[in-house]
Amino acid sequence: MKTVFASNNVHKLEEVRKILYPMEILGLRDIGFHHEIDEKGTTLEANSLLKAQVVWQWLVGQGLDTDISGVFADDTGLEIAALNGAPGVYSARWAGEPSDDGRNRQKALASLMGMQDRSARFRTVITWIDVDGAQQVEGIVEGRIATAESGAGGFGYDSLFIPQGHNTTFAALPATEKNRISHRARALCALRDTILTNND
C-alpha cells in the first residue's frame, strides 16, 4: 500500500521516507497535486488538518486509487519560551514573505539577544485521514536556542536548536541521530504505532 504525505518539501520527504521505511511514501508531486494550500489556521493542529483534508478531498475527487491507504500532513512550530511560544505556527514565515530560513534564524537570534532563558521546543502535529476519518498525533522535543548558528545539515531552525541531552545543534548531528530523536520522528513513530499499524 502507498501513503501520501501532503508536502512538496524535499527535506521533509527525505526524513519521512527514512523514518517510515520500508513504507512507500508519495509526495504531492508524485500524485500530480500542484495546488497551493492556504495555511490559514492559527494552530499547528488546524493547519495540519487543513492540509490533509485538502489533499484527501482532491484524491477522492480524482477517483481514489485503491492502492492508497490514506493521507497525512504535518505542521511544525518552534516554540521559544522567552517569546511566549513564538514563532509557533508562524515559524516558516516569521521573518515575512517569501519564507526564508536564513532570515527566520537571524530573527530568532536577534529576538533573544541578551536573554538568559533560551529554552525552546519543537512541536510537530500530524493529521492522518483515510476512509474512516481523521486522527491526530504529535511529537515534541525540548531544547534550547544556541547563541550562534552551527552545523551544515538539516534545514529550517536546525542550526540554532540544541536538543535536550546534547551539546550540539540538530544541524551538527548525524542525520540518523536527528531522525531518531526529533519532533518529527516522534510524531511519525506515534503515527506508525497508533494509526498505521491498525490499518494494515
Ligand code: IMP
Given for the second form:
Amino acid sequence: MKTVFASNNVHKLEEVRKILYPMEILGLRDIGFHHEIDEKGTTLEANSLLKAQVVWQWLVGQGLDTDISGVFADDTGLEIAALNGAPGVYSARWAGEPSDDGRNRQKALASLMGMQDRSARFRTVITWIDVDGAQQVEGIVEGRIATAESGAGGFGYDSLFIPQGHNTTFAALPATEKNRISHRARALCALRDTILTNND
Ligand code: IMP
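The structure above corresponds to the form predicted alone; please provide the structure of the form predicted in complex with the named molecule.
What follows is the entire complex, opening with the chain shown before.
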C-alpha cells in the first residue's frame, strides 16, 4: 500500500520518508496534484486538516487508486515563549509574503534581542484521512532559540533551534538525530503507532 503526504516541501518529504521507512510515501508531485492550497486556518490543527482534506477530496474525485491507503498532511509552527507562542501558525510568512526562511530567522533573532527567556518549541500537527474519516496526532520538541545561526543542514528555522538536551542547533545535528527527536518524528511515530498500525 502507498500513502500520500500532502506536501511539496522536499525537505519535509525527505524527513518523512526516512522516518516512516519502509513505507512507500508519495508526494503531491508524484500523484499529479499541482494546485496551491490556501492555508487560511488560524490554528495548526485547522491548516493540517485543510491540506489533508483538499488532497483527499481531489484523489476521490480522480477515482481513488485502491493502492492508496490514505492521505496525511503536517502543519508546523515555532512557538516562542517570550512572544506568547508567536509565530505559531504564522511561522511560514512571519516576515511577510512571499515566505522567506532567511527573513523569518532574522525576525526571530531581532525579536529576541536582549531577552533572557529564549525558550521555544516546535509543534507539528498531522491529520490522517482515509475512507473512515480524519484523525489528528501531535508532536512537540522543546528547546531554545540560539543567539546566532549555525549549522548547514535542515531547513526553515533549524539553524536557530537548539533542542533540549543538545548544545547545537537542529541544522548542526546529523539528520538521523533530528529525525529521532524532532516534532515531526514524534508526530509521525504517533501516526504510525496509533493510526497506521490499527489499519493493517
Ligand atoms: P509549514 O508547516 O510548512 O507551514 O511550515 C511553517 C514554517 O515552519 C515554515 O517557515 C517552515 O520552513 C518552518 N518549518 C517547518 N518544519 C520545520 C522544521 O522541521 N524545522 C525548521 N523549520 C520548520
